[in-house]
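Here you get one chain, nothing else, as structure tokens; it is the form predicted on its own.
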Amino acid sequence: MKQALYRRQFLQFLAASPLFAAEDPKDMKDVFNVMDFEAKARVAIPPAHFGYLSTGVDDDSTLRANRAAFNKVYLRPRRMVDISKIDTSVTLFGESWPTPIIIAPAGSQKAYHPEGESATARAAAAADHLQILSTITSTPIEEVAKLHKRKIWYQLYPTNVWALTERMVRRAEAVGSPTLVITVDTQGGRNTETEARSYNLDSRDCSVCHPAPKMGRKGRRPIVMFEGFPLDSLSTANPAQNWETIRKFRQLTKMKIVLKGLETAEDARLAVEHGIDGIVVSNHGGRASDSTLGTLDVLPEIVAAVNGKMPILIDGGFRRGTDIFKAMAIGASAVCIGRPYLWALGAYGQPGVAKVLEILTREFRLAMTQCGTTSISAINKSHIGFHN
């Protein structure tokens, strides 16, 4: 009875919400790059939700550092190379993908569009991009997995309740997910001031949309992967996690284990020593710690520390195909895209996500041709330089 009431209230809320003011998918003639989606998303997405999407931590300096890092690197074009055939494909854990562009895990996507993760999955499947699903998905993993023609990866917050953590791993295994991406950069909590300020700009009754007030300010949408567990003492952060926790995961599952949120050579070497299968160089899109370097800035030391022993993925501020090329030249195996596809999802739904993937793929391919690199393996440090 209570769920039915919430559903009716939620539908009434949506009817008057900016979420139903999304742009006509046919009208993207003025979208030339992925940044163009941000202004459209700001109009389409409710203020508090857009603030959550936009926030960094503290002064947002790490958020800005992610973008600033790309301006320190320049391309070194090569000429007189036969570029009539370009192969943008990559291989991760023995599985080939047509591009190194990955859909990064991002929670609560129904906060941006009513179809949420389902729309994202359909767009990713249509263009054959790897998708990593968030613990905080607003659509059950079973539904998302059915929509993607390939096996999705699952991003895990190791909660402070091991029974719940184990159950989420089992659900990922049950849908055939081959890789568990464990986020390790938020166990100490975070101070999201930009998000907090955005709440003051939103006059809506959030309890209608988010009937779970114990989960945070003005309530939060119930987390579908936590269904059945009491919320009072539950946290997505586990302050006690350490390298011994990784041993427990090794005993728990046969999935590949990737650590998301490493930013130093020291931790990268420890990951190698502990038999981790892969790394995502990440500062949570500037949402973990403030006053840190951009992820592209720290990528060289991590590549050196790993020394080819495992794949290295990276996220944080990627907006152009040239950004992707720079990361690949430094030594990344693939690149995870976050905010651009969420802006597009909020503004246009599935067609918007598809457009972002199309733009970035086209731009990346163009960067490869300009530098005379006809395959991913041909991209190396000789194709970039660093400003003094």
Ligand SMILES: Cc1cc2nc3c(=O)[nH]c(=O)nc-3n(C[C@H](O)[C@H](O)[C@H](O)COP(=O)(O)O)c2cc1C
Second form
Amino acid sequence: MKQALYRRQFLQFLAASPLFAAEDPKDMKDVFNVMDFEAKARVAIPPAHFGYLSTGVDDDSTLRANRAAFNKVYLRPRRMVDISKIDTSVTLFGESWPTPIIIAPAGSQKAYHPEGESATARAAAAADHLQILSTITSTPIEEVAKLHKRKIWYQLYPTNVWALTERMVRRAEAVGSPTLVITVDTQGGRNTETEARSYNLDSRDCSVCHPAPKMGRKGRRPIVMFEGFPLDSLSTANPAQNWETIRKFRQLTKMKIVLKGLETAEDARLAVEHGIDGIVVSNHGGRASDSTLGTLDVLPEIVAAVNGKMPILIDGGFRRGTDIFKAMAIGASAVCIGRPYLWALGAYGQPGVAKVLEILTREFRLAMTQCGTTSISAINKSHIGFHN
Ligand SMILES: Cc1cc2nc3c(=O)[nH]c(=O)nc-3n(C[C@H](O)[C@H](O)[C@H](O)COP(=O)(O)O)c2cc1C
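Next up, the form predicted together with the ligand, please; the one we just looked at was the form predicted on its own.
The complete assembly is shown below, putting the previous chain first.
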């Protein structure tokens, strides 16, 4: 009841956004690359929501390190190769996808567009991209799963209440999700200062649409997947979790288990030893620990540690097809995209998300042609170099 009221008010709120009123959602003529969506999103999304989207932690230095990492690697183009046919497809756990570009899990997508995760699912399904749905989804998993032609993966924050964790796993299983992506990089909380500052830029009364975080713990936003569990005693983090917890998950489910948020060779080796099926090299888009290297910086040590024993996904600052190419050349199996599709969702809804996927696919394909690589397996370390 309350939920429906918040939703209605939120829709009215977004419908009043100047960008929605002024522009045809399909009119993206000024968008040339995925970064162009950020400026559009800044106008379309309420300041506090944009702050949540943009924030890193502390000084946002990890956020910047993610982007800076790509400038340390250069491409080594190859010529005189027959590039009339390019195959960008990858296989993950036996399933083939047309590109290595994956929708990263991101919470609360209705904060950017009334259709939230549903718009994302439709866009991802149309171009056949894997979607990973967040624990903090603002649309129930059952609804999102119906909109995607293929099986979506479910990202799990383990939470501090096992009964809730178990219920979320069962719901993911029930919609046929084959893979559980357990995010392990925010176990001790985080300090999202840029987000906190953005509240002061927002003069709107947040409580019109939802209980606002600045109203204190009691004012926490409802979390769709937590319905029925009292929010006050809940945390998305389980501070007690360790490698033993993996055993519990193995007993709980037959789904593949992927750990998201590993950043060192040591942890990658432990993941292999504990029978993890795959990892996402990630620092949560600079939203977990500050003062770390960019994810592309740490990818080589992780690829070496894993030594081909499981797929390695990566995310953090991927904005160009050449970024994706560099990660694939170092040894990634696929790449997840976060903010670009959220900006596009906020600015244009489903057509925006579709455009982001289209741009990145086109750019990645172009990078492959420039380097004379006609398939993913042809991409290797000889196609890149590292600046001193
Ligand atoms: C607004 C926002 C919400 C996010 N929510 C989640 C989440 O619920 N679960 C999760 O595992 N990661 C979450 N992430 C992290 C993304 O999955 C991904 O690691 C990150 O966005 C990649 O970096 P990029 O935004 O620079 O592409 C979120 C990121 C953003 C920007």
